[in-house]
Amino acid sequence: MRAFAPVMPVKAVWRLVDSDPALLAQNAGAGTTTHKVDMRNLDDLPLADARLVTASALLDLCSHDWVTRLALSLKDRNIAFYAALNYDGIMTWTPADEDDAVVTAAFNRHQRGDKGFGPALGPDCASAAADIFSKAGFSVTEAPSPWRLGPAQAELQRQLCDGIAAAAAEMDAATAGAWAARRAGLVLDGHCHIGHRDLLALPPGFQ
């Protein structure tokens, strides 16, 4: 909504769809209505007389049926689509780590984990999405849109590290709580890219 307003009409009017209410209360606003919905059935989404559909960090969780579904019933009903912070599977770290490389094999193994929608795309989302809604027929512009953290962003620096290192552990990655503590402490000096890719879809004949 905020990355919107500046381009968006007046009278626009947002669906807020979650499968979370704090989420949804702490999200919602003039000019929307809440949806509490399970995202795995795209039946169940308030789809009539929408225009757009937008998800942020969505698409590395979904699986590739999921998101031919998608792509499919948005077409069906002429509805563009937006799809932001889509993971790339690339993370670089200043000054690097012995096991940065080890680290981030496991984080995306895990990513690829079934996250309730079947076996999630991960880092493949971002060229998955893009090949699924062009052979649906849209019109696929992509850009890349990665997170670059510095200094000025420490505490989301240690964050980010501590929930990279607990899904990698998890993949029996047996260095990545070591490697957290090490990047913790360069969080002051550090930068990370995390890279991700926008995607906008249109749909045939979308005015």
Ligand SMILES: C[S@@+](CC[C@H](N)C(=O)[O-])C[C@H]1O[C@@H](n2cnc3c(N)ncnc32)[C@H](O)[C@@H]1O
Given for the second form:
Amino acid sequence: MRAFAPVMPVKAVWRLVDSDPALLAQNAGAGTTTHKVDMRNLDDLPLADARLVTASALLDLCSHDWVTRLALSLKDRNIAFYAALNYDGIMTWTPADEDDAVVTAAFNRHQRGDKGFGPALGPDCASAAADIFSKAGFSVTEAPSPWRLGPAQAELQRQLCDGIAAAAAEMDAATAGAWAARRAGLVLDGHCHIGHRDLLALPPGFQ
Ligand SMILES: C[S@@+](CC[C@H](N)C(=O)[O-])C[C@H]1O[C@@H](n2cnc3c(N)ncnc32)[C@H](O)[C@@H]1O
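What would you give as the form predicted together with this ligand, now that the form predicted alone is on the page?
In what comes next, the whole complex appears, and the chain from above leads the way.
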């Protein structure tokens, strides 16, 4: 919503959709309506008269089947789709740590677990969504949109590493906790690059 504001030719009306009422309340404002919806049921999405659907940091949770059904539903209604922040499975840190690779691999395995939509696409979400929307007849454009965090985002880096380590530990990465503790000690010098891609999909003949 914030990213589109400067480039919209007309003032857009946004329908904010999530299952988390607190997140909806945080983002509600002028020109918005909020919709507490369980998106597993695509028929519950408030799509009447919509021209564009956007999603942010969502597709990694979703299954191939769900994204396929979403693409077909949007095509039927001639609605464009912009999905931002699709995790691509590649995380790099400087300075490097001996457990970066093992923690990343365990985190990526965790990503593929069912988050309610069926087997999650996880790190494949960007490439899978591009393939699904292309095959459904959309014109697809992709670009990298990595998170780049440095010393100015020290607290965010700490929280991010704790979250990554917690997921990796659930996948039996025994060194994940120690890895997060070492990373926490490096945030005032270190940088991380968390790979994401954005995707724009325009239905056939979209104006
Ligand atoms: C990684 S967060 C992204 C949140 C927000 N879009 C952003 O970019 O900050 C994933 C979001 O998906 C929502 N979510 C997960 N499963 C859902 C479902 N079945 N129906 C609706 N929302 C769901 C969660 O509540 C959470 O807010």
